[in-house]
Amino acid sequence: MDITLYESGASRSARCRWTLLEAGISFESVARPNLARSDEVKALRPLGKLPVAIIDGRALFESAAICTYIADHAPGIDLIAKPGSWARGQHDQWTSFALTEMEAWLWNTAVNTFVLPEEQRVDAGFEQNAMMYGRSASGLNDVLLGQDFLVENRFTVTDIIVGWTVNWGRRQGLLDGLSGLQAYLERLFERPLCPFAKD
């Protein structure tokens, strides 16, 4: 595949890094200040927001898209189970898990405190966006008390969208006495190309 990324350090793009290095897929880097919004990026993407990945000749974006794209194409790969089976349908769920129960509640905190101007922030749902990626968080630490990865217990792309996820909480410090889900972040961070941010 011909890939070019358009991406930005540890945001969501590092996704779509990481899996292009597992996958062992070579690609062309477009990082650079003021990327995001720019026409560039709108004419690929509507909202102008990164990542979007060109891949042969066609914008594909949205990180998770991308990763199970990239995924399924890896050449002798197994990045991710295989359409239709059993495992395929938990790496849906646990993606649409971490997307809908998780970050949608870190990103509107993101939103109302960094992203929007300052006159049309809101943060009166900073505690409650906290309280719900918390609850969602707990019952995912659950799950990763008991194996080591979320499908077919071994490492797969899976884990690279939803680890996102839960290493952005963590740099929120919404992580505490969830050991599950530290352990699963030390296992992913150990992983010699993991991009995600430690600090």
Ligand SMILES: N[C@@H](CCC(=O)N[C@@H](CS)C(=O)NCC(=O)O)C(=O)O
Given for the second form:
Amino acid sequence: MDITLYESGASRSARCRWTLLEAGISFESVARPNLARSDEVKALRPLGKLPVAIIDGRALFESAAICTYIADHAPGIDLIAKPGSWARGQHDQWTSFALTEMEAWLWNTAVNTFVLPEEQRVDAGFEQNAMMYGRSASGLNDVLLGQDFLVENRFTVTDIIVGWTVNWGRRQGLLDGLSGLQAYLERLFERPLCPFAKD
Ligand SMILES: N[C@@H](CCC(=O)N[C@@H](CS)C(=O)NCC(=O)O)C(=O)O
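Given the form predicted on its own above, I would also like to look at the protein as it appears in the form predicted in complex with the named molecule.
In what comes next, the whole complex appears, and the chain from above leads the way.
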């Protein structure tokens, strides 16, 4: 595969970078200040957000979709459950759960803290966002008290996608008391290629 990744540091782009590194696929990186919302990226992806991957000349966006596609096409390494298998259903399940039941709450807080211009922000929902993230995180914590990884109990791209969301919660101070998630992140951080922010 010929891949160019439009990326931005430890943001959601890090999911794609990590997947490519684990897959052993070399790629070109495009990263510079003010890349998001630039005309160049708007031409590739609605809203001009990052990441975007140009794969063999075609643009693919949404970090989870990019990671899943790359994992499906990674030569010589088994990074994702087989399409059509029950385990693949679990990949879709946990990916959807992380993006809709966890990450969306953190994104709402981010949007109303620094993403939108001040006059467009609403500052009423922060506590509720933290509570709702915590509720979902607690459910995921219960699962990860009984297994090391999410699908087939082995490291897969599912952990790259979901782990990023868990790590965002950690950075927001939302993992207190959730020892299953803390240990899960330690397992991910131990992997030498993990590019997630560890501060
Ligand atoms: N659901 C999208 C989210 C993409 C996203 O929000 N990217 C951020 C960086 S992490 C961005 O480009 N922000 C610029 C903006 O909001 O205009 C994905 O996972 O790819």
